[in-house]
Structures are given as structure tokens and as C-alpha cells.
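A single chain, nothing else alongside it, follows as C-alpha cells in the form predicted alone.
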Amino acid sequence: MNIESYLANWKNRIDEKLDEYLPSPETYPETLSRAMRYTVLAGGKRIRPILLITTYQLCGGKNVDEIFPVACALEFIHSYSLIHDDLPSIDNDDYRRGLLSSHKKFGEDIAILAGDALFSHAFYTIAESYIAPKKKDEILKTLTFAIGNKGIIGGQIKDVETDPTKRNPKLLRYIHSHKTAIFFSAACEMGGILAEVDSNIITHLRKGGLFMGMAFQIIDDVIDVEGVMEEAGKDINSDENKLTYPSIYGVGHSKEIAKRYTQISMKHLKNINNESDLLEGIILFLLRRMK
């Protein structure tokens, strides 16, 4: 299977569902609706929802239409985090996905509220789905853990607080594993939960997703050093005052670490079934973003 075509096809289907689940531009208050739609529909690879759908199907799930609300909720939460990360008080990035950041387009006040609204809308979308109550409870437990104080927000806090001049590998791993990787892990794990696989497979999904997310973030760190804005879709060298893998290990060794994490991820995900090479294709696609 051509992995680029696979990703493009699912991205198109997810984009259609995102448009469907978002408020229309005319929904009152219109400014908020437009701001919510602006960041979500600005582009993006849709990797997290694609991972959820792919793991769900590889684990034997048959009803993709039923789980689309969960897949879209992941993208709403991801978009909320991007809006808030780009704010002047955090990363101060003017561009995202090749377009003006939300706060540059709408102002800081509207951007903050649009992020808040997307966060809330994610859980409303899941609540309105037809997923069985028991499975809904399990995925909500996994999701809220991944994005709360022990997950994304916890990682973001340490990222904001950290003095980048202090080379602390342990703290760097904490930031990357919580700020980015745990959300990849949750997406894979939730796919297994929705497909009702056993706990052994859930463990492999969780660990495989985590190492995939670690590799993904290291690759992003490398691209921030080596890339150009047209390729990255955001400001380049925006991480120069942050603790990153290149800042501690250098670009070359960071690439080797990303490759090693990729191999560990694939080792875990190969335990799903004989067609798990599809996940391997996604991982290798992400790795190829590095030059």
C-alpha cells in the first residue's frame, strides 16, 4: 500500500467530518465560530486521528463511522493546544501551518476563547456519539489523563518553566514524553479500546504510540533547526530558547535517537496483527520528514 495515498485519503475524510462537527461560520457568536474553524481547517497531517482509526481497524474494529467523533475530538484538542502554544505568553509564534496564528488573525482575546471552545467542543462531540457507554468511559479516562496535569499540560508547564541553558536530559525526556508523545500514545490506545482488544495489546499500543510520539517531537526539533518556513509551516528557530534534543545532543545524534525510538515503536506495534506494517509505514513516513 502507498502510505502517502493512505494518509491523504484519510486526511480528506477526516477533514470532511471536522467541517461537519464544527459550528458553521454563521453560528452565533460568529466571530468565535470562525476562529474555531480557522485553526482546525487550516491544514495539518491529521496524524493523531489517523492513528486512532488505523489502530482501531488493525485491532478488528469494523464501524469507522461510529468512531469518527472521537477521531475529530483528538484534532479539536490538538488545535486548541496549538492556539494556546502560539500565544505571545508561551511560544510567541506568528505562523502556524503556513498561515497567521490565531492570535495574529483574531487577536489574543479571541484566540484564547477559541482554544477554550475547541477543548470543550471535543468532549461534547464524544458525548454526542453513539459509542457504547462502557467504551466511552474508558476512552474518556485515557484521553483526560493524556491531556491533563499528568500529560500535555504538565509537559507544557515544565517547557515554559525550564531554563534552556541547563542541559538536563531527564527533564527534556519528561517534557517531550508528556507534551507530545503521550497524546500519540492515547490515540493508539483509544483505537484498541474502541475495538475491544485485550490488555496485552493495549499495552503494546500504548508503548508503541509513546515512542512514536517521542520520535515525532525530536524530528520537529530537528526541522526547527534545519528546515525552512515553507516546509515547516511555522516560524523556524522558534525553539532556540528552549530545551530541545538538538540543543543537548546536536542535530546528528538527535536524528539517531529519533531512529532508535522509531525502531522501538515498530517493535511494539508489530504485536497487533500481521498487517501492522501499515503502522510501520506511518512511522517511517514521519521519520522521512528529516533531511
The other form holds:
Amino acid sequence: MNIESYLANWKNRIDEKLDEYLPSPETYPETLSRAMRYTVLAGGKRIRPILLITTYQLCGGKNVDEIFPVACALEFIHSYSLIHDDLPSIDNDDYRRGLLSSHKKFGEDIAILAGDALFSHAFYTIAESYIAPKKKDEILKTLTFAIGNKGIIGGQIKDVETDPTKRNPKLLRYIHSHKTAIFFSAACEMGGILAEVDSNIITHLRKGGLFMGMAFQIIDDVIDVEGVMEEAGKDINSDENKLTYPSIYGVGHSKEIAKRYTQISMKHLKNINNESDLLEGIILFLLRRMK
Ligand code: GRG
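Could you please show the structure of the form predicted together with geranylgeranyl diphosphate, as a counterpart to the form predicted alone just displayed?
All chains and molecules follow, beginning with the one already shown.
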């Protein structure tokens, strides 16, 4: 199976599960249910849940049905972060996943609450799953660390308060590793935890995911410069007032750095098992993407 079919196949299965775990559009209060469903089901590559499932299987995990709630929880949290990231007080973006962003469609008040509800719903979905309590504790520790003050929110704070006119590569690495890469790292690590691999492999998963996420965010910045809105499904040239790789290094050099991070990522992920060229395929797909 080629990598595009592999990704499309999992995306379809994850989409079905997301639909199942979300409140139905008729669930009271209907506006909230509709707003939660709108952004999650608008689309998206589902890359974080796919990474969780892929690493789980490569690490020997056999029961994908059992881990679907965790995979979907990652997508609920990711969708929540996109809704809040698009708000007028943060990035003020009008389009997301090919549709109007949540606050443009429903208003800012509903968008904030829909994001909050998706965040809570992620943890409810994990709590309801049949994963053994010890493993549940471990994945929750990894996940909550990754999305907290020392993770995504820490990175996002520096993203909004940083002066983009000051060239600061170290700070940029902090922003990217925290607002984006740590989530990739957590998804890979959680796949390993769920498959019960030893701590040496967990370390490789964590580092491999982190460097993959760094490369991913650089390409996201490049898309903001070189992409077209119809294909990307979101606002383009919206990073003009941000510190980004292209703003510091230019587009060409940024792509080279992304390739280098990809190679480091693969060096770690090759330690999982002989079939980790599947992960290499995913990484190369992410490097080539324009959305
Ligand atoms: C605690 C999770 C959390 C969030 C609160 C608003 C906020 C703080 C953080 C924003 C983080 C953010 C949106 C980082 C950018 C990451 C990024 C490159 C998103 C695009 O992801 P894709 O390309 O999007 O996977 P699709 O639509 O394909 O899912």
C-alpha cells in the first residue's frame, strides 16, 4: 500500500470514530454540539491520531479498537487548539480546513465555548475507554504535560508575545518545539505506552516525534508563504507579524532545516522495528505537503 492510501484509509476510519464520539447535532444545547462537530468534522489530515495508531502498531500493539478513543481525543484537543488559535484575540484567521473559522461561523462567544467543550470531551472520551488504569495514568501524564504550561500553551504564549522584528533563532526553536512538536512527540510516545514497550524505545519515540514535529511546523510556515488558500484551506500570509523560519532563514534554507530535522527524526524512529519505513513515508509526505 502506498503512503497516500495508508493515510487516507486511517483518516476515513478516524473520521467515522470522531463522528461516533462527538455529541449528535441534536444533543442539547444544540448550538454547542453543532459548533463542536463543525470544526472537528470539517476535515484535517488527522496526522496526530494516525501517528498514535501507527507507532502503537509498529510497537506490537494489536487492539486498535481499544485505542481509538485516545486517538480521537488527540484530534479533539487539536481541533480545540485550532479554534482558539483562529480567534480575533490570537491569530484572527477567517478560514480553517476549507471553511469559515469557528468564530466567523458561530461568533466569538460560541467558538470559545466550543473549544472548551472539545477540550473537556477529549478527557471524557479517554476516561470512558477500556484501557487498563495504569496505562491510562501514563498516557494522561504524557498528554497533560504536552498541552500544559511547559508544552503547547507555553509555546503559544511566546508565539503571541514575541517581537517578530528581532531575529532570535533560539526563541523560535522554543516556540516551535512547544506549540507544535511536543504534540507529535506525545502522540508517538503514547503509541509506545499503549503497546507497552520498554523505556529505551519510548525515548526514541519521544525524540523522533519531536523532530518530526519541528520539521512539520517549518513546512507549515513555508506553506504560509508559498501556499494557496484554496489548497491549504486556511488563511495564507497570516504569519507576517510572527517570528517564523522563513522570516529568519528564508524559504530555501528553512526547507533544508526541515529536511535535516526529518533525518534526525528517522534515526530515532528506525529503532522501533524493521518496518519503520512506514513512518519514514509519513514524514516524507509531511515534508512534501502543501496543506
Ligand atoms: C492546550 C492544545 C492547547 C491549546 C491552547 C491556542 C493554543 C493554546 C495553541 C495553538 C497551537 C497551534 C494551533 C499550533 C499550530 C500547530 C499547527 C501547525 C497546526 C496545523 O495542524 P495540521 O496541519 O492541521 O495538522 P489539520 O487541519 O490538517 O488538522
